[in-house]
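Heads up, the chain below is alone and in the form predicted on its own; it's given as structure tokens.
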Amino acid sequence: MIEPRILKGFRDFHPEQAIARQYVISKIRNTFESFGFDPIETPAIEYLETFQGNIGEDEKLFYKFEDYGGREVALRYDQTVPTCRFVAQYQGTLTMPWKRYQIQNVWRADKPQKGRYREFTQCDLDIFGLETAAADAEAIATCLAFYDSMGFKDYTVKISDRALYAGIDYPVIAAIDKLDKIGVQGVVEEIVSKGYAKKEAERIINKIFNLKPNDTIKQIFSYLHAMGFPKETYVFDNTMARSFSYSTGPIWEVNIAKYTVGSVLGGERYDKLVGRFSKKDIPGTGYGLGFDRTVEAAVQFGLVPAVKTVAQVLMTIFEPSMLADSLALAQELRKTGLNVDTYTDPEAKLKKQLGYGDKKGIPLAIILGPEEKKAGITVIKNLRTGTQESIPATKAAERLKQLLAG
């Protein structure tokens, strides 16, 4: 016998969890498409060289291997790099500026912990072909619009600009990015470990603490203000660095108050990344939305429907002779947009069927017996309250929708 188990850092999702995830995905997709962004998909496996040299210090987290053809490949680490490969490969067919979003899984050989997994869903949004601060601002605006649509009341987009870090080597920037996690002293020690004198490390930290918004950040703030987003939802953060080596301009992260696991979204401008796959540089800006963390935060604050099943109605089978009539009625109800679960064991007692519906969390049940068929009516039973009512069969769908609407 094979022991039923899964690898550490990977997860199964029960229906109620998957339903919550799909609810959030629908909100994300609706927001992105409301701004005119189109979806794409890329392969789960890419050539290893696609990712190498494009991620930074975290390349040790690649799931990489040699395939049966002897090629060095890696599971998709993120979606920004493959999308830049996509843009370089198909640039002759893309209408610039090109706006895309992507919702797929990525894999990282990370240390599992709360809010951090080895396989997780990532939701990316990017704009290619524009170097303007307005493009960065539009990307940030979609962040604000999404978290607002979810119902989050206390969240903040922290914004900075890699241009403010001019003259600071990337390894130092990567250390500064850990400021929230390890504190000032920890960052100083890490910079020293990279070969810098302690006084130089302290000088760099002092410089960071005294940074002010530049013209690009001011333009972004002006754009967001014009769109009507409250000023308290976006702020300048002089200590945020973002650790990706490909960042070249504005950078931003989203934090939700009282969700203590960490940021739920990170974005940046990356004007040189497409050029690594092409002779032509194509500017880009966008972000990766931390889907799992966002779902966890939404559940924490009660912002997703607490439902156990997508089924809205249980079609019972009163007796074997009523099977065909019950199946026909269930199909008619589905045509009106209702989700109907049919109990397809005509020998099962009605009590057992209703118990199944109640345990599964289906709110309503339809009972159609010979007498009801003869009278042209159906019985709707509310599995939450135990009450029931008889209505004309032709009005069943309408009444079910009224009850579901509360």
Given for the second form:
Protein chains: 2
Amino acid sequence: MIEPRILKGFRDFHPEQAIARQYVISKIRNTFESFGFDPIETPAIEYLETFQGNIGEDEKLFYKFEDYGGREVALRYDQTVPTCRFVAQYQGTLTMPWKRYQIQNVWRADKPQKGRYREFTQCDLDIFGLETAAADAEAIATCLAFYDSMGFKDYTVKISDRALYAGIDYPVIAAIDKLDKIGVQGVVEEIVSKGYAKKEAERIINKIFNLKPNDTIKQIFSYLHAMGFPKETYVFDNTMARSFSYSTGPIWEVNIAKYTVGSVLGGERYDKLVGRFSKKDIPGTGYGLGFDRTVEAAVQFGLVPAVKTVAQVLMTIFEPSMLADSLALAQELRKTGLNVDTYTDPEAKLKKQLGYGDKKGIPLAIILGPEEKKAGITVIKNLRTGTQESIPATKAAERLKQLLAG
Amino acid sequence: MIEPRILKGFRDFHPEQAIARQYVISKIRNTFESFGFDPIETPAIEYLETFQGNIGEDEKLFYKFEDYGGREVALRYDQTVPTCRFVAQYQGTLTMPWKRYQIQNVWRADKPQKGRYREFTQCDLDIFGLETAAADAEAIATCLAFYDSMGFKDYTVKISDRALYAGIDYPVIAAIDKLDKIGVQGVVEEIVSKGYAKKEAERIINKIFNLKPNDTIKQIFSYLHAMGFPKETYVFDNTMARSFSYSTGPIWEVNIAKYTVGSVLGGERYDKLVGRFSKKDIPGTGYGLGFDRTVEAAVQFGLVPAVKTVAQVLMTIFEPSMLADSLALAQELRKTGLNVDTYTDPEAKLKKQLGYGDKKGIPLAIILGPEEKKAGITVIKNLRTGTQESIPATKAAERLKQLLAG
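Okay, that one was the form predicted on its own. Can I see the form predicted in complex with another copy of the chain too?
In what comes next, the whole complex appears, and the chain from above leads the way.
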């Protein structure tokens, strides 16, 4: 016997969780598409060189191996890099500005901890081909529209601009990005550990604390205002730096006040990344939405439907002689849009079937015995309360929908 | 510069393709959920031993490697085996009979050819905990319901039963399964190559040609009939064997008459597979829907919407002074459910914006100049025909929806 187990940092999703995830994905797709962004998909496995040299200090987290053809390959580490590869590869055929979204899993051999897994879902949205603040603003607008559509409260997009940190080396920026986690002293120590004098480290941090929004950030704010997003949902944050080495302009993160694991979304402008794969630089701006954290937060605040099953109605088989009639009625109800489960053992006692429906979390059951058939009726039983009612068979679908809506 | 390219056997999906795939996935989800099946997800990477010893001769196709912790791991090869691992692992908490579906990618280091890729999407549906023909019939019913809901014509589910081949060794069954591809002589030769005398090989094949439906198959047929599926959509096929070593009962495949790449779905009962991970055997029945082939067939027969973009309306920026009004109108329209794109460069000329919308495939554009604003109207332009009309701003959403529906 093989022990049934999964690898650390990986997860099985049970129906209740998978239903919640699917619900959030639908909301994300709806928002992204409402702004005219189109879906694409890229492979889970790519040439290792595609990912190398883009990410900064995190390349040790690649899942990489040699394939049967002796090629060095890696699992998708993020979606920004493959998309830049995509833009470079097909640039002649893409309509610019090119707006796409991508919802796929990525893999990182990171140390597992709360809210951090080795396999997780990313939802990326990006605009290629424009260097305008309007493009940055639109990308940010889709973040705000999504968190609003989910019903989140007290979420904020913190916005800054890499241009403000001009003249500061990347390792120092990476240290500053940890301010929330390690505090001012921690950042100073980390900068010192990179070979800077303590005084210099403090000078840099002081400079950053005194940064003010530049024109680009002001323009982004004015667009967000025009689109009607509440003022308290977007702020300038002079201490936010984003740890990616490829950021070249505006940067942003979304935080939800009472979700303490960390930011749920991070984005930036990156005007030099496509150029790694192409003679021609094509500017890009966009973000990766931390899907797993967003679902975790949504569950925490009760923003996803708490159902154990998609099934809405259990069609019981009253006795084997009623099998054909019951299967036929189940099919009829499905055609009206209802999710109808049947207990697929015609020999099972009615009580056992109803017990199954109740345990699975199905709200309603239908009973169709020979008497009911003769009278042209069916019985609807509420599996939560135990109450039941008779209804003409022809009205069953309508009544079930009423009960489900109530 | 890194050459932008992908690995052989892997695919990028452009918006047009990704939209078609998404459409088919929605149809599959709707069908599966209409029968009360719940979604689950399992990891892309599992312990190698989870997959070993289940699949038969194809284990050489595993994508396997050693992870950073020195563990032998493999990418998901199919979804049946991980689900059996799942059922064994959580059996105490699952409501039996347990009905689940799973839509995820799998990886096989197979020789790429038309309709066969190294990464592809599988849509699995299974019922655990029942040995009844009713369970097999319900699984098969979901196949028929799905291909019907897509609008396919001339599809057939071919049904047989491994019990009919009792006494025939697995390597011979695997050879018989290739009958469609290599013909009778090919099958005879393959059986002979497994160490059988030619006469014995011919005797086995003759026996198979004379098989008749058993009681289980007849029962399945009666259930499908009761559910109202047309008789011509399900047939007994005495030469179909399925190549998986774990099949233990009814087996089935779906073929679409004019799609010649191969079967688009394969399923079977497998009552001994959960037992590999558990002291207790739990019977299972279900199938993997070949998603990529199904999409290919759907595109071939024009059964997916042929759109280049999800965007329905281009909100133009008539001139920079109209930016705020235009962005506000775009947001309003989005809130009515329309997918509204904007050209996120307020300096771009109107002609350029309209050219973008047309090239991207957006059907309609809205123009809002200072004159229109004063008069309380907007102009709707059909980007395909070039015709345009003025409409009160308050009626814009309604009129756009009319035009899109027409």
